[in-house]
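Starting off, we have a lone chain in the form predicted alone, written out as structure tokens.
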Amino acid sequence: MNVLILGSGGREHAFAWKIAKSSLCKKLLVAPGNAGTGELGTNIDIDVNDFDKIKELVLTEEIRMVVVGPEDPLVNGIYDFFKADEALKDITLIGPSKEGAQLEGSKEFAKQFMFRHNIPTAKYQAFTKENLAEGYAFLESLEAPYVLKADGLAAGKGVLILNDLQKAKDELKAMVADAKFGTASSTVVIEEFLDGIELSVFVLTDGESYKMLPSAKDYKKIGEGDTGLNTGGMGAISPVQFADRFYIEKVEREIIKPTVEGLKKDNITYQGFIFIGLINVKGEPKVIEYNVRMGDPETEVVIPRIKSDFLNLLQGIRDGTFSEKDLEITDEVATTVMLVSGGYPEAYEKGKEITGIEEVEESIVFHAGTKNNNGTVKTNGGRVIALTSFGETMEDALEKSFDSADKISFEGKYYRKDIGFDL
């Protein structure tokens, strides 16, 4: 089978790394890809939202399956584009319909879905500039800290957590009235703050049945001890230690089953990944958010823990045998540590030469923001490389990732040395 992966980050490199191992994979293409994916298949320089160019590529290269990495093309309706096109409708696209993608594309849609299907989450209300005064009143009814979320996609920057009531009111106005996050914040969801430790669970579904992938926890802040600005993710651990079998069974019973059943009840077409961001509040799991794709850098610890043939599992979605497919997970702990560019998540430079990758022996090197420039690998993004290692314990695995991090060099390299500190 010829497979196309859409995206260019560490998540897509992890998909490519796993799919390339399958005997079912005849040809692998990644669009646009990075220096790492280029070693496993062919990179094609196409924007993930250029559906017409993607169609041309799929037909020319006789692609039978498209695995969508990032959220943008899903929210923009790539699934519906394929299904509505006579030449594309029989090609398997791993990702939800445009309506299903609203679980990530609209915070308000997701909240309404959770309340409709009795899925535990924080209480909330949504506001626009038309009812700003009601928004102020709702903030006054809550205890600090105050959580404000831009309704639409804001590149991971649309969530504010503020301790000061007046500051929260000012930010609400900036978001809805002054377009702080553009159209993404024309509606803002305000919700009660939930105090606890976060984790993520991942589900793959064909729309009828589902498989639970390993749990993971990522680290979003740039600074050690979870300080400083939010990033796309500085590292991840899988499995999450406190999420034992009993806890995961509770998550499945109270959150996963009602989510998959809710999609069916609402007649929402959904075949792909559901990423459920949870918070553990005194032993009770509550949903913070849904994403409609795999996380990054969580994918870099979740996918390597799958021992069975991942493409065979996806093939089950294609041919209706998904529920019968095996999913085997290793008991080993996987950790990943992200090397980032100097200045990230604010202004940073690209094009810095990366050396030492070939010296890494104990970790899997997943490229995130890299580019192959005439045989030289250079930085091409804020998050540059994820280093994934296995161990009997989290500490064993982290030691390998940190050792590997020291072997790789590029100007301005930075990484957090405290991944897993709170576990």
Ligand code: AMP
Given for the second form:
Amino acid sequence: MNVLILGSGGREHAFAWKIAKSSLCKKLLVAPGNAGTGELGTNIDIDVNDFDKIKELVLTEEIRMVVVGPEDPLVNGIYDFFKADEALKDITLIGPSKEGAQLEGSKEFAKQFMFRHNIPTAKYQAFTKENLAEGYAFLESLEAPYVLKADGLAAGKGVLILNDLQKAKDELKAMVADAKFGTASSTVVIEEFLDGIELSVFVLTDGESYKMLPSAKDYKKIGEGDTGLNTGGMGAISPVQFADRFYIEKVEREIIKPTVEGLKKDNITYQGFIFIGLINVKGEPKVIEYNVRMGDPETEVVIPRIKSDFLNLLQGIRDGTFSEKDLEITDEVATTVMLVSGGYPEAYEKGKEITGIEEVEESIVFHAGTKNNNGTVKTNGGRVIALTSFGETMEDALEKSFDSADKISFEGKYYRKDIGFDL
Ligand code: AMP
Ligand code: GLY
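Moving from the form predicted alone to the form predicted in complex with this ligand:
Okay, now the whole complex, with that chain kicking things off.
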């Protein structure tokens, strides 16, 4: 089978790495890809939101399966685009319908879904500039800290957590009335603050049944001790120690089953990944967000822990045998440490030569923001390379990831040396 992966980050390199191992994979294309994916398949320089160009590629290359990495094309309706097209409708696209993608594309939609299906989450109300005064009153009824979320996609920057009531009111006004995050914040969800440790669970569904992938925890802040600005993610661990079998069963019962059942009851077409961000509040898992894709860098620890043939699992979605497929997971711990460009997540430079990759022996090198420039690998993004390692324990795995991190060089290289510190 010929497979196309859409995206260009560490997540997509991890998908490509796993799919390329499958005997079912005949040809692998990645659009637009990075220097790492280019070693496993062919990179095609097409934007993930250019559906017409993607169609042309799928038809000329006889692609049978498309795996969508990032949320943007999903929220923009790539699934529906394929289904509505006579030439594309039989090609399997792993990702939800446009309606299903609203679980990530609209925080209010996600909240309504959770309340409709009794899925534990924080209390909330949604406001626009029309009812700003009610928004102020709702803030007054809550206790600090105040959680304000832009309804739409805001490149991971749309959530504000504020300690001061007046500041929260000012920010609410800036979001709904002054378009602080553009149209993404014309509606704002205000919710109760949940105090606890976060973890993420990942589900793959064909719309009927589901399989739970390994759980993971990522480290979003740029600075050690979880300080400073938010990033896409600076490292990840899988599994998460406190989430033992008993806890995961609770998550499955209270959150995953009602989510998959809820999609069915609401007649929402969904075949793809569900990434559920949880906060553990005194032993009770509560949902803070849904994403309709895999996480990055969580994929770089989740996918390597899967022992089964991943393309065979996806093939099950294609031919209706998904529920019969095995999913075998290794007991080993996987860790990943992200090397980033100096200055990230603010302004940073690209085009720095990367050396030492071939010296890494104990880790898998997943490229995130890299580009092959006539045979020289150069930085091409804020997050540059993720180093994934296995160990009997988290400490063993981390030691390998950190050793590998020291072997790779590029101007301005930075990474967090405390991944896993809180576990
Ligand atoms: P989200 O984009 O919804 O995942 O929010 C980004 C981050 O804000 C999350 O990873 C949490 O760290 C934090 N967060 C979101 N909602 C809440 C909440 N209700 N209480 C506490 N922290 C939250
Ligand atoms: N690492 C968080 C995300 O992918 O959204």
